[in-house]
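Just the one chain here, the form predicted on its own, laid out as structure tokens.
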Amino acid sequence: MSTKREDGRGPEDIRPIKMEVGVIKNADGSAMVSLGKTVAIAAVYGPRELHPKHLQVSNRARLKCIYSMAPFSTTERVRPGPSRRSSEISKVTRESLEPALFLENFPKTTIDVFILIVQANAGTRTAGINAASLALADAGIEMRDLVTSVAAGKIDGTYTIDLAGKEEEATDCDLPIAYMPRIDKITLLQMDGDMPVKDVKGTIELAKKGCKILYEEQKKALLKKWAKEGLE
């Protein structure tokens, strides 16, 4: 059984992480997250009054997430505009973030989250969720906790985290989660593949460990910006 992967990592190693907050000056909040060669940028606008008014919800804000991939993000050009895949990821991203937000504090408004993948090497939805969570915090929107996200699987009998490149095809199951570590709540759980219940549980536990690592990096990125602005 091999303990090293094609990029030299061990089974429980996450790709090199880089996170930066406040990367888009015209947004209310923004962030960049890179996991290895996968790079996501998120921008948040709002809360702001929702128009047309018939779309407003009287007792809460509406959270809108739009996920897209830049045409140059992969070696094969991505067709511009929405696709079935981007619509599905936009939906699960919104659902993963909503439990962290006090939407009831902003009735009749909208919070718009835009996620752009500028470079892709697997794990784009998880990178996008990490970036979106940071951008929401950067916008000063009240949150129960940051949302972190990573995918895990099982390759050659070994639980493996942060799948990259061809590992998504090699794994028995690609299992991305989104997670709020402080309150120990999973907000997204998807599974592409087939594994026994025991292996699903083991994979989820490994993914949660990875999320806790990313959580610390998210906090460092926010603290770095706040310190720069004298808000720490």
Second form
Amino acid sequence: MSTKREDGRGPEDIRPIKMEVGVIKNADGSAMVSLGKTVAIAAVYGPRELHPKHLQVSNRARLKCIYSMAPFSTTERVRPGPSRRSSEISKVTRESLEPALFLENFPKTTIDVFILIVQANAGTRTAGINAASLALADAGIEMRDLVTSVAAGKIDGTYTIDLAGKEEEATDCDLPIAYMPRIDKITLLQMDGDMPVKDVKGTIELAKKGCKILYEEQKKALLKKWAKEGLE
Amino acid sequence: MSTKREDGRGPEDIRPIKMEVGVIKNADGSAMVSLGKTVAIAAVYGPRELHPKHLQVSNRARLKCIYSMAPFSTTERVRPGPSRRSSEISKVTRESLEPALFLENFPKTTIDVFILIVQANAGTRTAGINAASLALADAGIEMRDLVTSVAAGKIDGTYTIDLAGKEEEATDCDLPIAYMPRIDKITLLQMDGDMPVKDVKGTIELAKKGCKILYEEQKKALLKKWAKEGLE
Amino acid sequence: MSTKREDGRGPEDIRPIKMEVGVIKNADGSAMVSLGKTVAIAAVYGPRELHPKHLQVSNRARLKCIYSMAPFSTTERVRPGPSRRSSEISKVTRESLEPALFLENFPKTTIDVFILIVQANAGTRTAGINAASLALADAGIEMRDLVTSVAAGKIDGTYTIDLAGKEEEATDCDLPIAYMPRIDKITLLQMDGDMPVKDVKGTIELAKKGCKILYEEQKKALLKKWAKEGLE
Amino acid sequence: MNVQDQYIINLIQKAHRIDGRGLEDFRKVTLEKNPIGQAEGSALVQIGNTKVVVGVKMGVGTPFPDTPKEGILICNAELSPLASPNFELGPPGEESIELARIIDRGIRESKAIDVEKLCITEGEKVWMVFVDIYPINHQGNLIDASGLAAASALANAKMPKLEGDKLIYDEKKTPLPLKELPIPVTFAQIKDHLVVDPSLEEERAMNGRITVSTKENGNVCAIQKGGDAMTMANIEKALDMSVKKGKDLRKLV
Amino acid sequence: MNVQDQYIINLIQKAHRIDGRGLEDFRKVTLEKNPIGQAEGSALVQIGNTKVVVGVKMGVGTPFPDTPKEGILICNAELSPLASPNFELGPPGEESIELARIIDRGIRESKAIDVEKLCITEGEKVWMVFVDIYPINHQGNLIDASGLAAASALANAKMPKLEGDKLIYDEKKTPLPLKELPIPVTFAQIKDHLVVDPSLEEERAMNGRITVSTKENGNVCAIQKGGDAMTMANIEKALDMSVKKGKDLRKLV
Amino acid sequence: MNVQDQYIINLIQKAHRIDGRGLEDFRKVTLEKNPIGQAEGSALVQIGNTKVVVGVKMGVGTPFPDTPKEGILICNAELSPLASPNFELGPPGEESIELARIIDRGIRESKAIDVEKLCITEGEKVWMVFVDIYPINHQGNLIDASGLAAASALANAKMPKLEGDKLIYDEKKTPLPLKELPIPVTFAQIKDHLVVDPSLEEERAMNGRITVSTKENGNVCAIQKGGDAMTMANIEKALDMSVKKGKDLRKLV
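Same protein, the form predicted together with the partner chain this time rather than the form predicted on its own?
To see the whole picture, the full complex is given below, headed by that same chain.
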């Protein structure tokens, strides 16, 4: 099929990608990821001591993820502070990153991941996961694999990746995944929509393909930072 | 007097009583009490260690009671979460149960009592106290006496027990008590209304009478559970 | 200039002053200050042990200030509980008192200052600081100097002190200061308005003058209390 | 149980109280009317060293759907840490909620305020009456000090003028439509004895507390028991005494 | 990892479960319709020892500006400490928010409720449907118990009568306009095996969880993965099995 | 006092700063205009390694009763733990409230926004202007970075189109009615010396802080002192210097 999308992309094309590592000096690791008009930044602090002490886990680190949207990131202002939506996204984000980490290496500590959506135009949770994964790597925390994330759907009979703008209304489903390409395991999978099992499988397969593209971009961004550090 | 009430009861009749002990497997003790269309369930957890430690009392257990109503328990939906009304009821419930317990036997621990009103049609605090008292006994916590509770009032010149439905509007007062029949002491007493002292005294006396009826039912419910356990 | 003000005062006149020390028996120190129709009371508790322990500072006391307004203190009822305005005033009040104290003398403790505005008619933060300073002295806490506080402005070309009523709308600026007269240092300085730098300086100078008047009243109020205690 | 508690209990068994009062004696009660200029009505009550300010403010709001013709009463109590080392910062706890609700029920159940006269436009606009209770120093028996101050603040309140949608607070003339003065009287059970107006020391040693609010005609309009288990004898004694003590206090309003 | 977790994992590698079930077996499921008199619709579902009550209440409110012709669905779950020693008091945490949102999305995405039929006056007044989920005993797989109970509560709900601005709750006749019954089915990945309807013990030992909600025609309307990393094989297995299991459960509604 | 603080204090007494700046020098300041597509106006300001984004959003709301003809300004600052290991999760604390209120007062008191032009229907509908301040990296002097970014975001903001009750965010043309550009300039008192634009290290060693916001004509529109006691000499120096430094920064907007 050769349907053109509202922004001229083919169905398997991801929006223009920009990734930059090390954008927040104070953080132990940080990154900015933009996909078209969606921009996420992530900061990692830790592993650091966890207070109060009764929250410490004796044999592993606690991973904490907080996803939030800047009030000016959307068409209508978002109220600051946690919402039910942001709480759920924080939870699934944590669960999508945790399998990549060796938390058992840092008993009694906390690793804190803060994600801020600066601009939102669909795909904020996936952009946030991409940024957070880079930030963890930038923090020098050993990982099984980078976690990479994108959403897919099916529009007018065609599996379509990285939905944006009005495509979220036209698609049969909105299906974000997070994926560790080297290990071939899925760490995030959600779906809203209405489609047969067969199509769900097809959509997941396309999303995995998209993740592999983003994976290469993530590695480039890390190399660029490391190269720069090497020069310094 | 022989006034018939809207549900056909005589003035000293309590609504149909159902009591069941052990309804929540996870709890250390639990019970369900229904009086007509009012249904309360209670769970007891503890005595268990109290965290954080600075809340521990060195020479006794802390008793914590939380009364709450399910949003669907009333005609108009109740917002979940504590209200001023539920906070006050939690407090008077705790004070109505505490005199029955030997808290000094469990230093530094907490005994947590959770009451959920599943259906509400008058008399929810008294139903909750009856259920909580059974749940404490079910948890195997030694007690001076069972605490038993009912409200009374005076309608058209007649002392009337266990008000329900529109009787709450017709009565001169709404007077809930909690009572330990064996010890003959009152642990809850509230009153809203407008009546002479003499009538208040009369209403309390009738309420005590009602408590004795419920007391027998409580004992039956416990025996039933214990008999069942004996069989197992 | 000889402009008369709405309440008949001259531009450098402060409203009728009443100060009384020791108004709250439970507190370690307390005071009431009224300036015209503005009435503030302050209570000091401490230095006392700070809980939970992880908030303790090893080499000094923590100073905590809470400013609040009684709901009935204003024309339109104020909602009880902290607001953004009261949080900011609590912060600048703490910073205006702290320089007068030797917090390093009381490691690991807390000194708690509670200010309640009972009647409000302009100048509540400055009245609160005056009361708090007296309460600290009343608590027997050693101080570098009393902190004394008043606001000034410029109305129709005239520097004017202790604005009240509709003067807050007529002035070119509202400029509250807190000042330690003996040490000649400023511990609070805020300004809302629109005026040249030269006028700001002039307004501050007048405010300092006003502070010296209040300073004498503060000392009198303390002496009165101490004299009374001597007699007892 | 500490030494002071034990001492209070020993005394009471000889019918003595720690401050020398008789079992049926209040501490000295004083009442100052309308001390707060900006409030519609206010009162400062002192019972011994206990000091409570109550202010009444009025506003305009929407009636509750089930009482479209009735004004709204809102009672609120703030146990500010200013008043006692035992009070803590934060949202209202059980103790302050209970205090506010006891005062609220006394006013509501005695029909003290003629709420129908507070209707402006049925179903749309009614007067709201806020009763805010602020203890300034807590030395026991906050309930009676608060209840007496609330009754006085309501009795001496003047309503702001309503012009169209605007409230003119400078022109207050009409008194609040008040029909009744409910007065709460509180008793402590110490060991098996009953004392009126417990001081803070007695509250710590008591094993039961009961508050009875009465109307001018002697009828009871609200009861709240707190604390431990009470005997029927003490409850009856409290009921009887509350009428007499309520009459005495009501004279101050 | 504790001993029980290890035991469960060892068993699963021989395709055995701790309670003797087959990998594709649910525990015993029972459903009681409309146990709550005051609710518009309700259900009590038990799956093994897991017990969840769901109640549906209706009210009238203002529509969202972007959907002026549509009624409003609000799902809420309370993980009361009554139901488990692991639940804590306080505002809803991540777990209860996720539970409510999974159920919410199943209903919303399957277009189970005909929300346009819940419009009273366009842009001004619409029906609000509250689905409140209350676990009473948590022994694993709260999602499926909640989803089944929610479907049943909605299917058996009767709307109160609206007279002018007033809701008459005594006269409930018209059923909720329902078009679909979405049923969530949850799987745990233990080691690399997939089991349906995990018990609490299995939830502790699992390294991945996936819920698939399906419609009557077998279409998927919502998915939520939780926990650890899953293989594509297990995800596909879960997708396939959810249709069959969903059909079985739907029969109970 | 730690070693670094002591070092900074020793340096300052020789009129040196830890990063080599002169006492009256700002770090490098850069400003990016409208980096955020979805905001009505936005700016990213960097002062050294301090980085702050400010976004302006607009909506429609009800005016305050006492200013029925005026639009509403709301300033808010979030000190996200993303930006500094010293920031904590949770509701806004004193520091973020103070930051927002300083920026708010500068805008309000200078009458920067012509709020009367933001009235849509008197007493009923007015524009609301939200100024949201988000530090991304905190390395000292958040106030000046926030104030400069806010001024730029307001100056470059375009209002959405209002059609009936609906806001069309795709068609933004009209600029915000802006009359003034208030610029805050912040000074730290270290020992008895005054330095402009304190870095984070200097903030830790300082014993006083003062911010002066000025208008284009050099008038002062807001002052906020923080921290310890200041001498009159330093306050006067800050007042004088703020006008000059404000002029320099205003050129960037």
